[in-house]
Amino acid sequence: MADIDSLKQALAVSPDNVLLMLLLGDALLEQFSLEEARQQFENVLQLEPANAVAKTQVAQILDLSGKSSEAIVRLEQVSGESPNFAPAWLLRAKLALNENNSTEARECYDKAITLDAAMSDIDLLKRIRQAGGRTPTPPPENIQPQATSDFQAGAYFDPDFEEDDDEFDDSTPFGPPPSAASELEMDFVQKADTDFTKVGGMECVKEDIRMKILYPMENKELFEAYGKKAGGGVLLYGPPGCGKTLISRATAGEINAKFMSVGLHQILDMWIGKSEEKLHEIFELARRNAPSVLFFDEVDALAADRKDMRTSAGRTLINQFLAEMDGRQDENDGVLILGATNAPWHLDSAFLRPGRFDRLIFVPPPDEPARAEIIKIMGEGKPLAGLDAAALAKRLKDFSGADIKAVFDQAIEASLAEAMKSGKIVPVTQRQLVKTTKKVKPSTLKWFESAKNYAIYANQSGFYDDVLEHLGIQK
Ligand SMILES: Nc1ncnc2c1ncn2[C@@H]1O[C@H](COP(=O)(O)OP(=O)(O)OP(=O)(O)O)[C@@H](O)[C@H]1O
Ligand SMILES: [Mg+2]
């Protein structure tokens, strides 16, 4: 959102900026200054009468407080200023649709939508065809559809109309806005491109993944007779860098499935107000998907103690996410749920109840033999001369998988100014690696200082016994 008072500064310098006007007037409308946002685009309407975003902006507050029929009724005459303008179609039809005519709310909807694809909005859609809006055939002449109490939804169709079965097929002229799942799919739905492999070290992780999903997967009738299922929730917890949203792509690339990631971030500010039909959908998508790794990164913004959380709609989104989790019998199987944080002490305890994320799998900093490992991985495909892995993972002590990476651009990247300066490949030594190590500080100790504290003091069933090995303190 535009910063109000930047913008009253700015109109203060230049008084009859229309645009300027405009924006201040949305930014209000925004946080529900109706009165305010309502009054600078009047002062837009002195200045351009036939402004139709002025127009429809006063429409929608109208209808905010209250005064639907004069917001209709402003709207009709915008669209009859203006018809080519979409914006004003697409209120008309949400407006139709609160007073229960659906008919007219699909007509509305079909122009805005013709008149600009960018419109489509597949939510009211959906909401239209539930209340019985579909394209109607016209109505006789002498009979206006009419916003009426005693409106009987679907009164003006032709009784042996037959919708296609076909969502959208009536839609436009600029083809069928994409569907709910394929937006949803362009948004989430990723191709796996690495495979364990490419992680080093990590093997109980590893391990526990397979267990969860890659064996039951292939022995299906073994599993099943032991009651147990592919899928489940599982998560990740441990310093930053150390691997954790690497090993959960690469999950799905060692089972062949579909990977989707979806940061809660991402949800949260992308549907705000509809985010738990969001979330319903994503989990429907991975379902309709699997086998597939559906990946929550940063699982603790859905922690109850975040500043958005706090609010009723932050609590509807856990109590979606948990019920999606808990699922209908059968149907989360072959759904890899995995969740990802590093700061597990803000994490509702509700989240780790089994039947969700009841594998807790502490992802460590890499001991001496998987930094071995990673910087093998990291070297593959690089020119290097003598590199001695072994020797340079003792070095390493404390450094996550991202300090090791970072240590290798560095290195890289001084070789390769030198090869730009002499034109021919310089590989990167072993002394140059060392060397650079020195210029990179490992990461993780800080990460621990924190966990420490929750870990001796707040370690309610055991949660961090794991951490407490790691430090080699005493449970
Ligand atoms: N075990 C590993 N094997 C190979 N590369 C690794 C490993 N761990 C980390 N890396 C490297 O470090 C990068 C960062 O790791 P990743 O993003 O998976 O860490 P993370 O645990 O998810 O961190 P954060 O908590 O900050 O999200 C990876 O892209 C990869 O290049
Ligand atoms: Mg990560």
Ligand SMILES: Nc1ncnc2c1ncn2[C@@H]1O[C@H](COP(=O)(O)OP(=O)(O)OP(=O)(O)O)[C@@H](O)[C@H]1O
Given for the second form:
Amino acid sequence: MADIDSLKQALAVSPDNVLLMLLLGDALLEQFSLEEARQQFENVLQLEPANAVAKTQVAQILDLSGKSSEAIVRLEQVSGESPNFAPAWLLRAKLALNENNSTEARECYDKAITLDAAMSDIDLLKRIRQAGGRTPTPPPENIQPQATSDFQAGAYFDPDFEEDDDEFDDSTPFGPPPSAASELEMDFVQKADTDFTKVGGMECVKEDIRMKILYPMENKELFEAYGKKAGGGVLLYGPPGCGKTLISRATAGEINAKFMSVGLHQILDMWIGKSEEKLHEIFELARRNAPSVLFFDEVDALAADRKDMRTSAGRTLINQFLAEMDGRQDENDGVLILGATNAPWHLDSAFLRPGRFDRLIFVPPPDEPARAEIIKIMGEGKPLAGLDAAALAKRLKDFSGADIKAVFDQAIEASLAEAMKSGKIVPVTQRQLVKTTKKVKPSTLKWFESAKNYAIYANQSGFYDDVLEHLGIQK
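Next up, the form predicted alone. The previous block was the form predicted in complex with this ligand.
No partners, no molecules, just the chain.
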């Protein structure tokens, strides 16, 4: 788990970030700070009332607090609202077993591993069987068991099936069945749907990416002649909302590569060893689909500095991440690993050595011409009247792309309110947009306040020279 203090600092910068709340809640739960952990999950539910992860974690906290009956009721609700959320079914199995209801425990366990074979828990299954829960619910007619081992075949079997401890032999093949791998591919692998032509401005960033990423992958044989491999790791850093995710997706589109965007919630797991296993499976998927772009958003939370961590679980996950990035000489060939962060100074220094995230690209707020381009793109397909993109761009100094979108959203809402009253389309005017710019404040200024200190006082390696140059500060 990432360091609790670092996560709290990150949440202070991004207070509505659901992924950070979930990560902080998990970290607090690992420290057995139940009340604080529950508060984080409740905060998530205020923003996303249907969030199954937060609801399941609240149920786990209730069980740990001695309120097992309430926990079971809540889990039943989660299973009803999100029937395909495997962790809720697995936790239900454990709580049912604690209540000596082995039959229900077995039914919930079978449901969990049918949804996600990677959640198989041999110890839990043994306990359920010892308690008498041997007969699973018959499989739905449209589900066919796909097994690669005796253990996996045991998800559905006849009541007369003879079982013994041999099926738990150490030789049992490890990993999900083929169907699980294909489901993972469906969840992660995407065809990039954009390219640089659809990214407003950012010309310096685009050229930097071309030199460091695109040309090596487009001219693979030429670079190999010089002993250079296509792929590797690139870290994009800068203020929030300035297009790091968009430019990553566009990078994949430029080289016609598969794009895989990985969120923290898709890796982090409450069970020991599961997070490392998920991370390995994602890297294996990227290797099978090369050329591919593997994008980790908010990578600082996943790759935080190990010396700041109080538990071994987070350090183990970081070690796994480092091992996957290193790979064998040809293992990651054709896999471009992109990380995006608002706080590069929180990354473990091991990630910044050659061969890992050794190429850093600063993604600054858009300059005036870029802002004008973004405004034009934002205005496409919308009822506008008298839009002067250049004049509006001058008023939006220090605004990120997300800030400009907020200006448009608020102006459109005002016009939409008038349109609903009149029953006719009311265009968004230049005057209305200018008026809205006074209500929206640039979000980048707070980031530069923090970045300035790191760039001046913690920049011995020169990583943050681009920040100093942007601020006009002499090195």
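In this text, all values refer to a predicted model and were calculated from it rather than measured experimentally. Throughout, rigid core stands for the largest set of C-alpha atoms superposing within 1.5 Å between the two forms. Numbering follows the first chain given and starts at 1.
Just checking, between these two forms and with the core aligned, does residue 280 shift 2 Å or more at the CA? Result for residue 280: no, shift under 2 Å.
Is the shift of residue 462 between these two forms large enough to count as movement, that is, does its C-alpha move by 2 Å or more after the core is superposed? For residue 462, whose C-alpha is compared between these two forms after core superposition, the shift is less than 2 Å.
Relative to the superposed rigid core, does residue 338 relocate between these two forms - that is, does its Cα move 2 Å or more? No: residue 338 shifts by under 2 Å between these two forms.
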